[in-house]
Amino acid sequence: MAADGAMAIGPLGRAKTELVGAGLTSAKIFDIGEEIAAGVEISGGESAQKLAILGSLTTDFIARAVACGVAQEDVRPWIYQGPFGGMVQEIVDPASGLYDFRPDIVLLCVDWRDLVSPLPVDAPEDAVHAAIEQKVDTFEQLWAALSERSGARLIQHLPPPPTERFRGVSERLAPASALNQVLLANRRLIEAGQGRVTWIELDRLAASLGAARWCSPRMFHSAKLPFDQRFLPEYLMAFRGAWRAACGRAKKVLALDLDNTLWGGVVGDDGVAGLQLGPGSAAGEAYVEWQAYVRGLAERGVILSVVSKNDPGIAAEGLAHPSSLFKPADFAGFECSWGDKAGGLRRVAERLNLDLASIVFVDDNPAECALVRAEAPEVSVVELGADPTQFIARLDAGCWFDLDRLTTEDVGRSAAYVARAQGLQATDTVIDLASHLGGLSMVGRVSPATQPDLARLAQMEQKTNQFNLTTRRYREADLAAFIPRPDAVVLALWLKDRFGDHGLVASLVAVESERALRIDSWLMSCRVFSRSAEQLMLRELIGIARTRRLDRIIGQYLPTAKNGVVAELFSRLGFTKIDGSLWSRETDAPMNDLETHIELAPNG
């Protein structure tokens, strides 16, 4: 593609090719980011995004990292920096340059000094809480003003506390100490910002790198820097994690090599008994700890897959090791062959009905990592190296799977995809689709969404690309506003089958308009495509429209690069095209063509 070719020789392309692995240096980030932030190559790309950066301290070098980070995500950034120290003024002034810029994302670079009140060291706990609540209330007002005037997504720093010890452990017991004020403020900000703000955990980043090294007094007093510029590579990864969470692009799949990745040694050569895994050696213990971390990701909704050059039977023997925490059935994809791993990753993506861009691939072999980067550039690659004690840190540093918060569906996602894989295997034993769907023993519940459902619905709005008719991207506050409206409908679908419970997997927002019920947003998780769930939801919607004595259901399909799978949805569901992107179905038409293989739950 021409745009990609152009990108490969300029700063946007360099951000993707040079800032990888050992190439991710502060000097390169600053140089490449400065070119991007200056506005080079901001036209002609597939997608672009406006990012505003506001802060109480110097943000010039942060802007460079932000520019590089967004470019690495295949988006062309336009950067606006607010005046030094002018964060509040820019937000409260409706005529500020911020609002003239019309940002898509606003990054708030907050320092611990913004959170601490000058209280006496012996101030009581209730006074400290009152002071913190005032700080939180101020930020809530700023967030509300930004949302109302710009509609931008918000990302904000969680700053680390100061490092001064004063009189040692007594600081931990004094509610008014700066340490405790910052810890309390960060927790309250996270609670208050749910559904509105995505966070960059600078407090945890500073703790892992060394709080005293993170920002020395010399750095602050000489240039008002929020942290040492040598840590730009680590900041860049943290920013990208928050950016992906804010934009609904968190990675979904962890694809793993086996030999010298899940265990030490080569199972085909060393045999199961010769593998390093479990007690008896430092390396064996490190591999078990690494497996426990990977399992922890799966428990939090990350989908696991194997992509290995191996004989499938021999690979399964390795997973049968007595210290292995995994069995073959724990993986939603199991690609073991002697073909190239880029091809294996494509097959995994196809099998899971996900984009390659949703996959993070980890391998100890630098040659295999280089091949995947070259042949499947959409995939994010983490080279683990040879030391298993560093595997967790190397993967964790990428912030690949960061979310604003976990939902029930997140926790169950990995198991749901394993169940989906088992369901797909079952298709080999049936004659036709109807027999297959009938054999899944599906039970569904369609009902109006309620407040507890909003976090999951908003999460789906931000990240669902394929089965998404209009891609309007409603946020939690937007959905909350629809629910009480008498002219609106917000439906949610829960689904389970004989292989597992998939949880909340689809949503539909519709609004009354001229004796019709107009579908404003309709989306569905890819793991339940083609299961007749769309017929079930439409039957429910038609029933609501009939109750309200409305004549028609109006649907709209707005094509994107990724939602071609639903291009013919309305045609399949008995709608007639009426104008451009609009489709119509009469509510009094028979529903014989909306056969579903999903049994309604008793309260559905």
Second form
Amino acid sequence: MAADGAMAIGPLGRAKTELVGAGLTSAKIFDIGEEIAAGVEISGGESAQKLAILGSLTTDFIARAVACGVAQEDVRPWIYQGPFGGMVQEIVDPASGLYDFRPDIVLLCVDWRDLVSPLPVDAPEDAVHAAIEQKVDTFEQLWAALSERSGARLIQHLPPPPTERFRGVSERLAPASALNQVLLANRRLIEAGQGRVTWIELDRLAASLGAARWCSPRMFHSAKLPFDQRFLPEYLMAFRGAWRAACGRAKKVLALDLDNTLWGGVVGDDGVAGLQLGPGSAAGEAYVEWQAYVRGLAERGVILSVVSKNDPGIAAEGLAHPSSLFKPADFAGFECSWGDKAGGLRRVAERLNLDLASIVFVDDNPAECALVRAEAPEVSVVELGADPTQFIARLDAGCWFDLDRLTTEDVGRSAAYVARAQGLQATDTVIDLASHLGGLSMVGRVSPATQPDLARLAQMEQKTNQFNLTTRRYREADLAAFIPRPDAVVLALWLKDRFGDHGLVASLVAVESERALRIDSWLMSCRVFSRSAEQLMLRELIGIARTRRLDRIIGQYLPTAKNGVVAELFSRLGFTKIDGSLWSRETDAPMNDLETHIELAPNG
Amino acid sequence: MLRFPNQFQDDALAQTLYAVVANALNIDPAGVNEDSGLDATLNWDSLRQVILITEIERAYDVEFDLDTINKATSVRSIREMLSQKGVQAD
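Given the form predicted alone, state the structure of the form predicted in complex with its partner chain.
Now the full complex is given, and it begins with the chain already shown.
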């Protein structure tokens, strides 16, 4: 039963305050999710999203977990639950309740029973592959119908294989075994869904929680539940990971405490030699393994930062421990002070030019975690506890950094942010902006985007909030359609400087309209703001417009809560306001005002 | 049987059967008695039945079979099922 005080804040608030730590239970998810889905709370202008849930089995529990999960991400969910077992019918019928609902996101709750064909166990590999390709084709048609009729983003379950065994290891060599059919189908679905579908890895979740407990035959036969609903808390976390990936809101920064988090012991008290880190003790070995995991995240583009209550000099000594896998330069921010950690996290966000909501903070100390939750509620907090052998699992359970796929920019991002931090420090020693920018030795390449750039461009469209003039959120398929059009331009900018290679950092989509070239979308990664890259790109665009004998460049600025940084962009770039959100610049005007400090790469 | 601990859940606290039922149904414990049951008590529908069984199993560290799940549709019958498992619920 809900406490009186909690009732006052409504189910959306309760999803955030009550469904944490020990409060995250199936029963509570069921209650709060039901209230949210019933829509008893009036929308107060917060961002809202329509989610449709379709499945071949019972989805009532999943629907409630989805409602809670989206609320925890600060978005107001509206839920549509398709009829029991009606996944395919809802999608193929253009007049179904699904399309009437006009979903922003469709969640497809696929079960292994949807993927396995009834083949004899000795069926040859060709026959099995053909059966699976047929299943994959069916899904491709369903995805295409959904995209065409609703434009919704798609999230789909990757189901675990059934757990029953027949004659032991022999099944593994039989292509037609249910186990092998599900493994192959899941792999082929991921390949076929690239750029279109985000996956919830229920197969992995079931394996880590215990497949026999996950696929509860009791629950299946008594209520047609695809998995034991006691695992609703774990499902909710996995759903949120996929939801963030689908919405371009995967976390970007891992902020770490030091003492008893990155190593065992307190460096200020125990000294470097007294720390538990490295061979010699079980805990020391566990801390090294945890450090290796954190380093693995950094190698995949997660930006690391230290936020610790420590004397900065003493804290750095801990990193000099012979078994430490990190040195201070591996961190894009190093906030060591005796002030509060929420303040440190704010400085990290400011320094990296990122939202607080892009940070995951990990700490062993429950009090510090509670303080950060209260003072900086946008930050996701993971309490690691006292046992270093559990740290990796505790962080991983949140699926914070899950992505649909890695791009080369993800892999290089961490280094680019460290480079940016060093670039910022260099700012202190120079006086005027021009000589600072000149001192960065920037080299840029601007050229029309091609097929291999699409994944990165689509990713930027989904997640760039600040330098984003129109926030149109073009998806991979939309961008792919612009590229061959003779009346359109998709420009991409790659940037390097003396601190590192920033990769593909800006993009622009423009379309001819009467005698003008109209900029429909213009984005730039926040780590290269204020680098005169916008001048460079506009120069290129004007050059293209002149070649096409067009008279004007038309720009548009559509304000959002987050893109105030570019409100004056067109004015700064010599455009004249013509109408409401539209701006214009003549193509034959001299370009002396568009000064850039970025040297064009020879092939640019 | 092996127990796979749910890292998000604490072990159930010692509490009365009425409190466990009320918590699972999200209703006032004062509204629960021996006759409370499926389709008769507020919120107690077939979906809640799944939650309720899970919460009872968790609170008393027992596991019911399919037949028991189907029959455990009132507080009285749940008390009886628990007693068959050797649990005397308060």
